[in-house]
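In the block that follows, a single chain appears as structure tokens, in the form predicted alone.
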Amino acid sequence: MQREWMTIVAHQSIASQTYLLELQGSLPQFVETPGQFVHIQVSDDFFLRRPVSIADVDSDKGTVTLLYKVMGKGTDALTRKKIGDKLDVLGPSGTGFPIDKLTTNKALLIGGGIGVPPLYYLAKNLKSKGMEVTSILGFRSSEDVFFTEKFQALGDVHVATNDGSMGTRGFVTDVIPQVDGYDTYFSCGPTVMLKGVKEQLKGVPGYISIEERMGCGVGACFACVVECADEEDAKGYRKICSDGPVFRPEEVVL
């Protein structure tokens, strides 16, 4: 992990409320695994970084294109930074999906909301390797779509939207039923998602990223963790920032 000023290189608007960020600079040589976070310091009007996970790296060109969506004052002021300003970046952060242990051979990736944006550097991971891979992406609707053709461009794509303005009516889980042959889930989202696609998947080997506010982002706080399901564990919790976020669904509470 390391502290960069990089600068921003893209910006602009791809969905309701939903920003493609592309910031170049060295910190994209570190990036080890999909799944993998930065922690965005927006400017000294928020203590606070912002975790944004890392949607796509490119070594050639240095950077890493980060996806976004306001959520508050802070995503709000970063939609106002222009290309060529720089930003107080702090990161790659996190533990990333095992991309180098996996025996999989189809993979089904399920993202919703602003959690389908690691899912796509994964996709082109597991796509690079040789795996089959299936995606389910859910939004409320088809205004807040995005990167559909990206993960098309991988294979088989189903988009769920909550009232129906695209693809299914529903939400992923209602698609999951629809698709069969893989062998691992990767999925990506708000934790009810997680917690329905866990119940749902039960017994199907798996891996989930948990989205969560942070504070420190280093493992420093406390501010992020969740219960171990392990009554035994020493432990008893994992902290989301620097044991995850990505994690074995068996693994933790949600």
Ligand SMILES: Cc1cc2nc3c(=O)[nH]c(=O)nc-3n(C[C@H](O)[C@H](O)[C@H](O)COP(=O)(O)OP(=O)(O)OC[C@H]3O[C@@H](n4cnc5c(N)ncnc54)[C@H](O)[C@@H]3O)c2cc1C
The other form holds:
Amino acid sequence: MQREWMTIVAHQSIASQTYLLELQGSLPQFVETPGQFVHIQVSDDFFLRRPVSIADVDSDKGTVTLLYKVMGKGTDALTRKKIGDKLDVLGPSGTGFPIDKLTTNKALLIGGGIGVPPLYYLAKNLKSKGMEVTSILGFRSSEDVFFTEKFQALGDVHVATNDGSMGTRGFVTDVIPQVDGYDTYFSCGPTVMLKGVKEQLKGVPGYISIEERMGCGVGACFACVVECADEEDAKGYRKICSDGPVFRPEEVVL
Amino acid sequence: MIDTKVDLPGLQLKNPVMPASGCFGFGREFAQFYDLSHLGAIMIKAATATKRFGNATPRVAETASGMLNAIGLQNPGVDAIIGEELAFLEPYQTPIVANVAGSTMEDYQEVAAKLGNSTVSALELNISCPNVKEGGVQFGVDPELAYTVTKLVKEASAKPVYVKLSPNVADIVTMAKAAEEAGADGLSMINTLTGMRIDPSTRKPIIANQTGGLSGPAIKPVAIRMIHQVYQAVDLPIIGMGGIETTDDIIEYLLAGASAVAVGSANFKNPYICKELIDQLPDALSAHQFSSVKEVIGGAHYQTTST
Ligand SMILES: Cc1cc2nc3c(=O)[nH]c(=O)nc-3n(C[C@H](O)[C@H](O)[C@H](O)COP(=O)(O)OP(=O)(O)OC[C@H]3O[C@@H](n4cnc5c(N)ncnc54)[C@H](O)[C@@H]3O)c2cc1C
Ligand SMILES: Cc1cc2nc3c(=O)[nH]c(=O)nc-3n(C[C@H](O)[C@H](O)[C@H](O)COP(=O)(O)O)c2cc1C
Ligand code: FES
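The form predicted in complex with the named molecule is what I need now, so please give it after the form predicted alone.
Full assembly next; the chain just shown is listed first.
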């Protein structure tokens, strides 16, 4: 992990209130696994950094791609950054999906809203390892949908929208019964969605990526802890910013 | 050559800058950013008698020029800290200040006694944590309780004791005097100010614990005022903290009467902050025509009396 002033080389709107931000610097060469994130200091007006997942890495160009949704003041201020501007970035942070240890043949990826981004870099990695990838991507409405074609280039894609304006009407959990043949699942999205997915796919090996408000983002302040499911666990907790954000669903209490 | 050395009870500091308790863990995470031996000292995360999980999440919220936190003193317990964390820190040869916390007088005594037999250089008595249900800040807002717990901790251990004062009191000088009378070797000030934020969309406090401790530049003027008052009233060295982000902030604290400073939540914004401030301090001192740190301490008081 390092702190770096990265240069913005692309910044554009890709869906309602959703932006693609591409940052160039030396940080991309240190990304170890999909699911890791960067911690962004949007400007001096903000006291805390904002965690955003790494959605893609281009090692030739030396860039990371981030996809973010405007949720409040910090992400709103981020939209005003221009190509050529420098951004204070800490990372790569956290422990991602353990792709080197997997024995997966057929992966099921389940993403909800702004939990979709880290799954894209994961899908690319799984595909390049020769694994088959099926994705279920959930959004609020058709105008929130992004990156579905990019996922399609890597495997089957099922889209769900809450209002039915695109794909299946409902939630990702309504689509899961339509797919089969997978041996491992990977999921990122709001906690309610992860809870549903975990319940529905009990018995299937999986990995989930979870969120919490962060202080330091490096594992020092204990702001981002999640309780262990195993009451006998020696520590009893995991830090989302450093032990995670990716965990086995049975490891933590959602 | 600018002399940055400061000698305090139990602490021979090569420079007056140290990370504040709870904002630096036990140093491990920051050791990946720079060599911890650059630090004047390290104030480690609070230790309690047994392991504590802490409060529910969310535990932090951003504020204007600062943040609220309600971690709830999560720590692995004093035995694990001595066994694992102090062993990790020992090779750095940087003085360690251990933060002692508890729910009861007996807890404080037990933790202080155990740390008294460890390699730490001094104890910081945390009677000011606003985020735990019992103990913590109770001891820090009542001068009699503060006196008693300080005395007990002094009896339990031979290490110098810095009492960490809470700003959540009407009269900070009374608290400082109670600590002094009980035999404290120094003061550490200030801890966080109790605050709250409410999310308009959920109509509930953002922090699960409801209230949290405010830190960051927002509290610096409060800390400076309190140190300025206490410096005049008691004879103990003060380690000052609250919102330090620049070398001018450090000089301001020294002028108010602090002999050394701690940097807390700024470590979250910039993990290199302590090292950068230490590197920049000599030039900043000479820019203000000082040739040593010692010369700056309490400087604001000499000026006010001579004019
Ligand atoms: C590991 C991780 C990866 C993430 N990846 C992405 C991503 O790829 N794309 C994306 O759009 N969003 C992502 N998020 C969520 C994103 O961090 C928040 O939406 C963002 O911080 C909101 O900031 P704000 O200033 O706009 O909102 P405000 O509500 O004004 O933020 C105030 C404070 O709350 C924190 N906060 C608010 N919401 C969240 C949240 N959901 N999670 C964590 N902290 C929050 C902020 O960091 C800030 O400290 C991720 C969160 C985590 C923990
Ligand atoms: C996340 C967090 C955790 C803290 N934990 C402790 C603690 O365990 N013990 C303690 O005495 N003070 C603790 N503090 C208070 C700091 O040590 C310091 O007194 C305060 O934050 C003011 O300094 P700052 O504005 O530089 O952060 C904590 C502060 C923060 C932000
Ligand atoms: S955010 Fe500080 S420990 Fe995770």
